[in-house]
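First comes one chain, alone, set out as structure tokens in the form predicted alone.
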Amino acid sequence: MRVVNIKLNRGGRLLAGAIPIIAMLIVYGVMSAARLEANEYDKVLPTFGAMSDAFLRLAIETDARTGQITLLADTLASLRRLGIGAAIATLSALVFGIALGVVPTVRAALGPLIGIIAVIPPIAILPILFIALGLGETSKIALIAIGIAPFMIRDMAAHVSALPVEQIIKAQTLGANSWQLTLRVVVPQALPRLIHSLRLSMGPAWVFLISAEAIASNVGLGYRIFLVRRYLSMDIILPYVAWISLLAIATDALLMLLSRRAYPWAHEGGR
């Protein structure tokens, strides 16, 4: 049997996915133990026990300076910024993406502008945002929205433009005006793609969030990572990175669940 024809069942896929992760953890544990044995003050590769103790301390104990549980405060602050920025970008993609895909005049007028904005590295405009909007929440949220909105808009516009022209013609033949055509034909087919586009954009959104928090913030997951790096506190940095990864995985799973429950027809055939 050819390798390309081998298909695993659900249990096999889970096992195949778990093996590299377990192997990586074993390798890390061995290397961490070796470094600790060579130098009991080593901070580069903390043991799992040290990371667990540090993470639990931040997750349970109340900070004497702020009166808050550090991990909870950081997580809520970051998720709030991420959620607002992603919501703004999603709404922008829905409105402008559909407009660009449906109305040729809008596509001719705004298409070049969206294309120019899309190729500008968002991190490069971070100083501009800080100068124009200040160091508060607005600039951080704006970076996330500006960072992912152009891609989502272009993706949505391309998807709408690729809808079968027969559907558009049939709707117009039945007397649909532009609003009816958009709301009854285009929007229902665009929403599953919008969720998919948001899923693809969440990785860059996390990057922009962490970057903004690292430069100007007093709370947040990115702020905490860059705060403790000056003390070489890898026992905090690594668990925080793992926590961010878990949050990202959970967000992606929720978006996928939403898409499958709301639009099961868009996932027929395993898509």
Second form
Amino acid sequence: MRVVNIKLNRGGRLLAGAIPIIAMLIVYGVMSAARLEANEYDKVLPTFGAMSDAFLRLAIETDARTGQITLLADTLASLRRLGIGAAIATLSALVFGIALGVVPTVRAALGPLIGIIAVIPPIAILPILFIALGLGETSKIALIAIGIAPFMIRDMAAHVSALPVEQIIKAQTLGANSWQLTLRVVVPQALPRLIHSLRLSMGPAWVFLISAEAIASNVGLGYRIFLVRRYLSMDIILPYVAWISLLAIATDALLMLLSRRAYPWAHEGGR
Amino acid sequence: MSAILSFDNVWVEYRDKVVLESVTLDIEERSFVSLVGPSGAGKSTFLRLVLGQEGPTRGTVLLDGTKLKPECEPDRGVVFQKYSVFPHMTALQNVMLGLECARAPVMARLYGKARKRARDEAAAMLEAVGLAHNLDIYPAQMSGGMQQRLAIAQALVKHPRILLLDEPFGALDPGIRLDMQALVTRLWREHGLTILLVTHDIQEAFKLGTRVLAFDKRRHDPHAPHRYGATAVYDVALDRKDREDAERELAAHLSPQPAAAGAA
Ligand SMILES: Nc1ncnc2c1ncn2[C@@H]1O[C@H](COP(=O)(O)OP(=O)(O)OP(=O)(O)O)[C@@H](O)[C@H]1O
Ligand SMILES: [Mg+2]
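Can you swap the form predicted alone for the form predicted together with its partner chain?
So here's everything in the complex, that chain up top.
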């Protein structure tokens, strides 16, 4: 049988996916043990036990200085920034992307500007944001929003312009004016794509969040990682990275679930 | 009978490419006009003029004696070969859309009693096209024939005077095609429609039409094929019995098409 035609069943797929992960964990365990064998004070590859101890301390104990549970405070602060930034980007993608895609005049007027903004590396304007908006929450949220919005807006506009012209014409022959056409034909078909493009943007959004937190913050997942880096605390950094991945995976799964629930028609006939 | 549509020396050009040239003809109310011709002859362009999707470069198109605005209006319905229905709406929602746009200017959605009434109207229309048992499924769950039935119901719920069909059965199996031909003929009579049907099937054109119009180029410039446009080179009313003779006569009028003459 050809390799391209071999399909696994559900159990087979789970197993196939688990093997590399387990292998990676084993390799880590072996290497960590070897390093600690050579030097019992080695901090680079801590044991799983050391990592869970350190992580649990941050997850359960209240920090004496702040009076808060560190992990909880970091997670809430980061998710809040991420959530607000992503929400602003999503909303502007919905409004501008659809206006750009539907109304030729808007496309002519705003297309070039958004094109220019899109090619600026967002991290390069981080200093501008810090100067203009201060070191507080606003500049971090702004970086996330500015970082991902241009891609989302352009993706949305491209998706909307690619709707078959037959649909747009048909709606008009059914008596729809521009507003009704947008509301009933364009927006509903744009929403599943918007969720899709948000899912794709969450990766960059985390990058911008952690960059901003690393540079100027006093709470947050990115802040914590860069803070403990000074003490080479890999026993905190590694679990934090795993925790971030877990949050990212959960967000993605939630968005996917939302899309499937709300827009079943958009998920018909997928492979 | 009076002319519902009249074309007076109509030209359509895209830059230096002439697509239609000096088209002059009248279309009677309640006629069933079949449009045939080689690929690229401008049949869809002709429909787009009637639809108001675009205006002529020169000449005038009159609807009931007044000049047609280059905008689509609900008095002219359309069914394309593909993409005529909205994939995100169920059959019922697809048909209700036309009613909701007219009755709910701001939200384009109806509620309560008004919704119930629109729903019943839409359901009746779906029943008329044979989709009575498929009200709540999405187009992706329908066969090609069912989707075209839905597209027809969606257009007819607005009670258009003119129905434009651009190769509506082009992608259907022969058996389904026959059913669809019978359906369209019945609806044409029942609703007193004027139908313009583009088809590549000459038999279909003669079977359904009360008039067959063939578009083709009168003149050819071998060095610059875009120089001349197509026009109605053959036009026959079929209230006579000799449909087969007319069909043969038409074959002699059309320029021979290369075997692989293109897709739609
Ligand atoms: N917007 C446009 N710009 C430039 N050329 C166009 C445009 N629309 C149509 N044409 C050209 O006009 C010609 C006629 O097109 P049209 O689609 O009307 O042909 P048709 O008779 O419907 O062909 P088919 O049977 O393949 O559907 C084609 O050569 C096409 O390339
Ligand atoms: Mg065509």
